[in-house]
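First, one chain by itself in structure tokens, the form predicted on its own.
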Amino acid sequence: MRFASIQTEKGSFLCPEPLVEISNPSLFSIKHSTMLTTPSINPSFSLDSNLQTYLSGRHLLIDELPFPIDQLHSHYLNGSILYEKGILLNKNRYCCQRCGNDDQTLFASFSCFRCKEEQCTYCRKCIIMGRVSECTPLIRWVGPARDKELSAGLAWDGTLSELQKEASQRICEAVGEPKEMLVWAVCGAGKTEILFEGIERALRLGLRVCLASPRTDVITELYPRFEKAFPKAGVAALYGGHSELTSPSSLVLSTTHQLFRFKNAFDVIVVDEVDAFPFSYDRTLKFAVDKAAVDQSTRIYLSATPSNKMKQRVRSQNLEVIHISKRFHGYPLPVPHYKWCGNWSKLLKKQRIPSVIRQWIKEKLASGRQAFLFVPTIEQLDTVYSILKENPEIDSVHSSDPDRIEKIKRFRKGEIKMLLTTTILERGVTVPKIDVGVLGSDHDVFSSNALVQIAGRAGRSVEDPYGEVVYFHFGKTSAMVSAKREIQNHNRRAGLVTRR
């Protein structure tokens, strides 16, 4: 888009180029201006709510926005909407003012059609989201700010124990005051109960809360669970295909990739999976929390394999942490075990399933329960289930399956008895009965993190706190090694008995 220049009583401002009125203008790429203050607010002017709404928090393009040009620059004209450059160059370095990337790489030069310049440069970093150039502005509201909007009503009923209402209640006392705290807490311990008192209270606040996780199962996990326990607050969910963000929800769970689109907008932001894939990897993620986080927020990062930066900060007290060493119902963790099964790589590319593991399944789908067998690649992944395909009790699921959150629902409710995955099921699904097997555990795949978040899909239920985990391998990583001497020291930290 071009704009030109125009003057007012209050000073000279920009004016999109499809509303302007004299005739050959001075037309310019936002790029170029040097002009992208707001004129200050003008307390007459009759805001539309719909448009303050929809924009409160947001960073947006023109075309995600469901509103026509002319209304949106008549708020700018009156101090509610700032128009800012969505592409900076600084030392002939680009940055990408959505998503953060500074890597030059990423960065590529078109003729635009919009500007009619021959070299207008876009991030290719978020381009999914929809193209952010030079000549794109990027849209919020500096407006008024919306009435508090009061949602609280907690409808959970659970009992925490003894460990978890502690933590609940440091979290309470956190929530309104500008730090960041760790809840490091084993797998099963109730990380989600214990969020609950503290969003209640921010909610009575007046606060908007965001629970982000890097996974998009996570937030498909949690949203009806939220939704249950926070039955006034609407809460909203945003992941890839569902980024609508229509009512003004004060309690929103996202994948962190949608917090591309937030900037200042909330006051509570709680990262559920701070270690996991791709969090821990792409920088421009942790951008996206900063930005969405208003200046003096509370931040609350869960996990259950902490990263060693972010042990290191606990280390040096640069961070607050809440340890949670027992699962909610008080019985130990599963500690796997390791069970040499050949070289299962050379035997999938024969089509064959190492014996020891097709026994493992026999005998899991005789017992009636419900299992987990993970697999390092999705092309592995393939060459399982061709095999297995024929047995309808078994199927197959990976991060590029269009199918994936289906099956993942038919599997919760006990339709799939044996569900084969690669490592994106290692965290955020739980199933009351269920036993874990991970094909090939020696694979770098399996990093110690993944392979303890694997065993703690295992024995999360208080009507069956055991489980079986096997790691199939074949030959012992250091990985299995360090898995499963972690999942022992919590086990003596919080006092219990391991049963291997």
The other form holds:
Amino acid sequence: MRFASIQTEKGSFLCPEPLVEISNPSLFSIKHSTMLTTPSINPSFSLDSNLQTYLSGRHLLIDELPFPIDQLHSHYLNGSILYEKGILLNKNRYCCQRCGNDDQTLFASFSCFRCKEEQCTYCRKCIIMGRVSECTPLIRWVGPARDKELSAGLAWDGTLSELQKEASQRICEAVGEPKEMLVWAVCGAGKTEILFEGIERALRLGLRVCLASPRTDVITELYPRFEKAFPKAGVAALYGGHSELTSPSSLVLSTTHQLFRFKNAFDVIVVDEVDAFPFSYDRTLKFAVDKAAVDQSTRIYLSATPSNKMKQRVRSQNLEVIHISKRFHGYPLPVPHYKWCGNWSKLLKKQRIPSVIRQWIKEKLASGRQAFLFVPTIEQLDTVYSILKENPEIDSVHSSDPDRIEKIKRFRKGEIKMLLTTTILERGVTVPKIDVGVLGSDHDVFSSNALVQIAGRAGRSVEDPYGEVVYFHFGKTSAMVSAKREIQNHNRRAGLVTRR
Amino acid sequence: MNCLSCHEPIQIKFGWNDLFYLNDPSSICSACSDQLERIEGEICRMCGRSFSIFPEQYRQDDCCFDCLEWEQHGSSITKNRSLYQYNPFLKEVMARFKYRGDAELVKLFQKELQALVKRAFKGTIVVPIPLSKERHYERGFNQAELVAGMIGCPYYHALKRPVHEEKQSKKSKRERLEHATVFTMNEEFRSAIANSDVTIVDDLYTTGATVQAAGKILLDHGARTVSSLTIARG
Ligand SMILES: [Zn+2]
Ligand SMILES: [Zn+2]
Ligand SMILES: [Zn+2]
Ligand SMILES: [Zn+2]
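Having displayed the form predicted on its own, please output the structure of the form predicted together with its partner chain.
Expanding to the full complex; the earlier chain stays at the top.
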């Protein structure tokens, strides 16, 4: 939309096109507006509490707001709402104010019917959330804060292990303090439970809390658990198409993407799997967290395999760390062992599987346990599957498999005994009695972190705390060595003797 | 150079073909391009649907039953040609283009669009299907106009769509799209249309109702023939 400039005794302000009385020849795109002053807060203005609730802490396009433009505008004129440029142009470089994108190749322009400009530039990076272009203002609430509702009350009666208790205690102490903290917890440590008390404390202090994860399935999985644990908080889950926040929730679970729709909103932000593909703790995610958090926020990062950058910050004591080196059930992490399997990629090209691996598959199927076999690429996965598909107990799954969810479900139920997969399953899937093999662990896709996560699939339940992890290789790589060392370090730190 | 669709870097592999395309860097990577189903081989002479995926019993010679029915009622369109099958991949790309508003994606189609025009629409006048003012404002652009702009010759806003589709909001979305085919002539371009062969450009051809309605107005205002060109064949 375009704006006109209106003069009042307090200065000159913006007026949106639909509210301009006569057709005004001086309508302009907000990209041309400079030095427009923000109206000062009028304390006697009676603001709409629904609008206040909806908009508090958010950073939205006009199209996303279910309020009429005249209502928004009266709040603007009385100092409670800001119209901000969605795209800033600074020294010939565009920058998206919603997602922080400043990669110039991810901007494009079109002849725009809204602002009547021949070149209206928009951000392609965050387009999936609705287009932010030079003429699209982002709206946010700058008026009085909404009344704090007491939404605390923890209804969780589980128990924490000693290590979990200690971590929980330290998180509690951090809440309300301006600090960053890394919770470096091994796969299967029970990360969620250690957050409960800290969140409860935050809610009791009237703080707003967000748990962000790069993955939608984590959010949907955590949602019922948090709802149950915090029955009074009115927990909200934001992901993909579910991005509306209609209640004034003090506890929000959100994908990292959805964080872009917030600004200065959260006093406490917990970021799960800071290292996870594809949102490694890079500039984009950092921008999202910085934007969604208030100044002086508490930030807690969770990871089983923090990036080198983060480990570096820990070493230089620039980032506080809580180690949870033991799984919740108290048993050590399964330590991977290496097995040389010959030139596996050459054999696969000849439609053959290394005999060592063939033997392992046979043993696993006979053992009555379930197993994952990780394969580097989709192409190689297809080859392996085509060789093994005669066996009805074996199936394969990869990232662009349309039956992916169904197959994982069947694997969980035990209907599939062995699942061949690419690294997409390196995280998240928990099956009780399981062994893990990696075919070609020397391949580039298996970074040290990926190998640690893969090993973390095994031995997750107390009934079957060990499990076997084998890296089949044609020459050890430094990633394999460092993955194994990392796992042993955790076990040593936890005071557990490493087997093998 | 990154792929316009998936944003991944495009690997440039040099082969014999590249010698001919050296000055024409691709805007789409091969992984995405492979997912586009080009309409090739035997097609309905009228609507341009591919017979390879169309049941034999619904066609008579080189024409499908749908088109025979149009012809019985007096078809205003000589022919339609579409670039691709409207498969799930293209559906997603089109949704991003049209509803999310990623105007840049139209460039994905430029090369093949120009080739199709050369092949089947030489010497015609291009008219994009218009949007209602309200819808146009909502999207910020008219996708059919962007497609027309890719062809590389001038196009005319010869049609107008004065009725806002939302007025028929009782109908389902699909029904609304099908029935929102009330066009009027933009008198400014009457003389340009008169005695010309006109090509209507749109993003999608499904039942043909839209282009048939548009074609009728153009014929009524003196066009010699009307055909249509669309990105996708639903
Ligand atoms: Zn953006
Ligand atoms: Zn614009
Ligand atoms: Zn691509
Ligand atoms: Zn036909």
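Basically, rigid core = biggest C-alpha set you can superpose within 1.5 Å across the two forms. Numbering follows the first chain given and starts at 1. Since we're looking at a predicted model, the values are computed, not measured.
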Original post:
Core aligned, does the CA of residue 168 move at least 2 Å between these two forms?
Top reply: no
**OP:** For residue 482, state whether the C-alpha moves by 2 Å or more between these two forms after rigid core superposition.
**Re:** yes
**OP:** Indicate whether residue 260 shows a C-alpha shift of 2 Å or more between these two forms, with the rigid core used for the fit.
**Re:** no
